[in-house]
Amino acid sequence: MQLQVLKGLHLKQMLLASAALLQENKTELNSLNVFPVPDGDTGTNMSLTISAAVREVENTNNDLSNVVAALANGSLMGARGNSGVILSQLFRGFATSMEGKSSIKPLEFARALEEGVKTAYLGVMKPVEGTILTVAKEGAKAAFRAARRGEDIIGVLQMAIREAEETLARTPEMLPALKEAGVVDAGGKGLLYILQGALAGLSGEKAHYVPEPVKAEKITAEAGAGLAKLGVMEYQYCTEFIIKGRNLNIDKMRQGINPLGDSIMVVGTGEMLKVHIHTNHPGQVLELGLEQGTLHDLKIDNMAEQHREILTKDAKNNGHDNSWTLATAVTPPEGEEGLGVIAVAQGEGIGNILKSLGAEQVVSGGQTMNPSTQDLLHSIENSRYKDIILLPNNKNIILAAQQAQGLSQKNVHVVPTTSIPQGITALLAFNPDNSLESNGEDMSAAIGGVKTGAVTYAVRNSRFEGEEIKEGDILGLIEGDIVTIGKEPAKVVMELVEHLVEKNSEIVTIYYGDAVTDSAAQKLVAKIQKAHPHCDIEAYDGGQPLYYYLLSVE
């Protein structure tokens, strides 16, 4: 089978193919995980982020322009994890190389792999190889070398998977951690699955592909009881759509739908918008889309009869799950001056105290659970303020707040917290009296001033720096870093209190997981408070799965 020219049918059987295969691998690719903690979810993210890429990819012609745009747009607003944040960049610089184009010949299609790669890096502050990065690199490489000799589509994306086998393999020797915890890099190995996929799919094999579930936006349940107090809402439909044409104008559509409601969103490129509006008068919204092209995915929901239906509580865990699961969240009045905080953290408890420091919004996400693009930037454009400081608590969600920043029209700082006790040392500098820019500089500085410590346990055998470690067995992290492993949550604690306190040293807080009972964590306070009795101890029922415990000393 030959095939020298690339059309928008044959993009979208690639991309269902490559969505198919990573999905049936994605479990695997979780457990290529270099240190053996409950956060690997890189499969999870990078199959949830093509999921939402082929929901787009699906609802548009086939027109090769189309494709893309969809392509672009869906990865963008469903990235999910520094993996999937890197994919969709890689998607995008894809799609960038073929806007307007009916067609494309192998050349071309080399090229927008080239470009997807150069885009992934511009994407990445610090590009480190050994990671999808290279493997996507040198498969690009390869992909433009078999151009050049003549090779058409099929036999220019064999190259690019063979090269990228190759450099996959060689990943181990990149990176020390990889090898020896004896995995080869995930998100490299993810985007293999990816080429290989997209091959079957242009060889006509088909795709056994199911639709990840769209993952609603969970607010706290103090969030949730500030917005029900809002009572009459200003209003009432929250509409969305997608335009298709060409063309396509964003600021034109911004301006004419502004005065017809809030929390407007409106993102895309110039063949497909993306439109999100609360308003009294969907009609005229839609009117003023049709104004610029074809109307595709609308969804009009009556936010009044959400609005009753959160205040029914989903009873679990005897009844004290104090968390609503929303479509779409019910929005107050947008613009106000002032600062609004929003967070990322799992845990009833952690969000409770989040809250009462201060934050605005609390985004249900952490180990395992990274919320997409899309979450955080409904979280930015939800908030009542134009303002927003943003805190991730987690170095896999810092890439998606950034790019939500990027996307959104308010001004958005993101303060790159990467842990709860870094969040709510960032709180505890919040003043709501000083600019965005001065509460953004005093936040950094003040997660510099605390170390934080993590107790959790191994989900697979694996080494780390020489010694064995064991499937269950009880890991102490600081920093990320595993620096003890033991069988019990307590001693573990204990242990990495003595690496963390020094005699300058002034207050422990532990927040303890859902796993924890109030009297083992007041055992242990008793214990690190006999050890250092210089040192205020704290504790808080923080409620997080996975964690036994989280600790921050000052």
Contents of the next structure:
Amino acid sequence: MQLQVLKGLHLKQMLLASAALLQENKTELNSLNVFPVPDGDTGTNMSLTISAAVREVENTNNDLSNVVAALANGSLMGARGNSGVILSQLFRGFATSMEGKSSIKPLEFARALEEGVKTAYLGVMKPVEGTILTVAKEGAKAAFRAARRGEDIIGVLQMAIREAEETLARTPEMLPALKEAGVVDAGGKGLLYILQGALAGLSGEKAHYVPEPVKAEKITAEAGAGLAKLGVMEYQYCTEFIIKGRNLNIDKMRQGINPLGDSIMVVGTGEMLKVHIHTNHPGQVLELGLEQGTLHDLKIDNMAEQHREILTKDAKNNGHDNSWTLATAVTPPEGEEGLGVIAVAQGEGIGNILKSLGAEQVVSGGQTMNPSTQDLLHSIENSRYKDIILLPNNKNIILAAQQAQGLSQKNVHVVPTTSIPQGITALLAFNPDNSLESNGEDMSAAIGGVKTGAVTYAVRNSRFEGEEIKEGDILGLIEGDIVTIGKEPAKVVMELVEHLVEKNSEIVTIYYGDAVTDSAAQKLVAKIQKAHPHCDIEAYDGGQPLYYYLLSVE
Amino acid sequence: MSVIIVCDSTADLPRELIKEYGIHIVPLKVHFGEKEYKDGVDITPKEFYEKLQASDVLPTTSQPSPGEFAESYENILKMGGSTIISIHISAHLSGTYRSATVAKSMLPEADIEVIDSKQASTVLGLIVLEAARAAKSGKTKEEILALIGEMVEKIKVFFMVDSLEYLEKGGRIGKAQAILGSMLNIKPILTLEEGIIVPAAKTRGRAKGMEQLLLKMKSEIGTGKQARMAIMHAIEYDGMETLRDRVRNKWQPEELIVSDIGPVIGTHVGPGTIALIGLKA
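With the form predicted on its own in hand, show me what the form predicted together with the partner chain looks like.
All chains and molecules follow, beginning with the one already shown.
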């Protein structure tokens, strides 16, 4: 089989097969985490991200430019975790280079892969080699070489896969942490599955893809405008008008405008039709309307801008003549003056503490279930304020938070908190009377002043600095790094406290999880107090899953 | 012609300074249940905090009556004073200023100026002290009033309370209400703006709170040498000593007044409160 031209339908089949293969191997990818802690599962995150893309793609026609736009939109909004965000950037770059095309040749396909890599590198502040980025980069380079040699689409994809496989095998050489854990990069492997799935899809293999059970959220108007800002929105102008005349033909109108956009609605009777469409060619849509009758109540919104340009026919003064007036209506900024803080957290107790310190909203998510870009964007849109500070409270959510910042029409500042105690410290520095910028600075500066620990369990056998870790072992982490391994959570806490408490330390705070009883926590407090009589020891019922204890020393 | 300075007992000035400059003080009152004490007359700060810790009921406070002010004013006039400048605690925090204003209206012939300092405790005390020094050196009423106006604008206080409980129970919490509900054990840094208590920072732990007091003050008065600063505290001796050393080191003030937060202010801020006062350039 030879394939010299790739069309929208091909891409759809490829994506579906990719999603299926990724889903099949989700658990394996999850187990490739460097630290064997229940944290930021790469397989789950990538699978959920591509599922969001599949949902959008399935709802679009087979036109290539529509398919790639849906791919970019869906994955951008559905992106979860760092690997998901990088994947969405790969898709976005890939899509941008195919914009407006109905089919592409092998060289264009290879260029699109390279464009994806370029976009993904730009989207990450500090690109790290030995990750999904490197696998994508080497794969795309090989694809380009193959295309130049005259390979067809299948040949190009095969070469990309071969190179990606080899690069993946080398990732432990590039990242010592991978080598020590004895794994290859999980994100890179996920990408390999996507490429392999794509090839299978092209070859006509039937995909066994089961839609991921996540709430399908429609992309809202505001998010749509945000996507347009990034240059990936399919159609920019929301066009609405009424046609008046005799013997108006609904079907003719509908068929006429169908190739021009989506969200099409044509309703009415023989004497009056109401037309709604999202299009890039409002002029052509209007012309089609004029063929049938006169136009009334025209409204054309540029969805990419806050300033809506509304074309209105001045019916009062001009009657039926064809003069138009351009009225510029400024949309009032969404949300009232003021500053809202949105924090990501798991556990009822922790949520309550964050709210008591002034967080307007707490988005559920954390170690295992990372919120998607769409989830974060949704909270931003729902805020009553127009300036927003976002506290991701987890290193695997920072990128999605920054993506949401880029997509939102509101002024958003991401304070890069990597733990709940950091989020709490940042909130202490929050002053709603100050500006967004100065709060951002103060809060970012404050998070350095607290040292944080966490106690959880190993999800698989592993090795760490020469030490054997068995599944179920209790792990003590400081700032995300394993520092101690034990069998009992309380003992591990004591060891962490010894690492963290210094001569001038004043407060030790413990947030105990849902697996810890109040009395166990109180016993621990007494023990720490005895060991460190000069410190105040405070314990709060955090209610977080998976992590027995989170602690901070300041 | 002599100008006499009157203030209320919330000025929390050390006794020796009050004596030295002949400042007339009209006391507010503290009530423990049925028992009434005149602030600084019947009860010293030390006795007050001992009582506070032993008592089941929280004390309440009350302002001097207009009659008590009028009596003081009349005594001063009888003793030969020609002009009275009467400076008081923020009208947002106490009805004392109102009582003094009513007393002035009861004596229409007398030359009395009643001033709302928009401040409290030793912050008010420093303003009073400045006015008394000027009066002693023979400055005119107008000169002294101008000086007071200047002081009111320049003086700045930051204080840390051990908990917001006392401010809340006494109904003086002002805008610090916003940080009341926090579940963590927060040490709030507060200040006075236009006579109202306003939160300036939130910290965890007294050591960080102390740092914040110094930082906030630095952002107001800068790092240069200072002529006058003050520290006041509610039986917080360790904190006072630490703060005093840090302040001496940092600003080398020519005069550093250290005073106790008296019974009336103590009722509303609670033991453990510590404050730093400085003057903006």
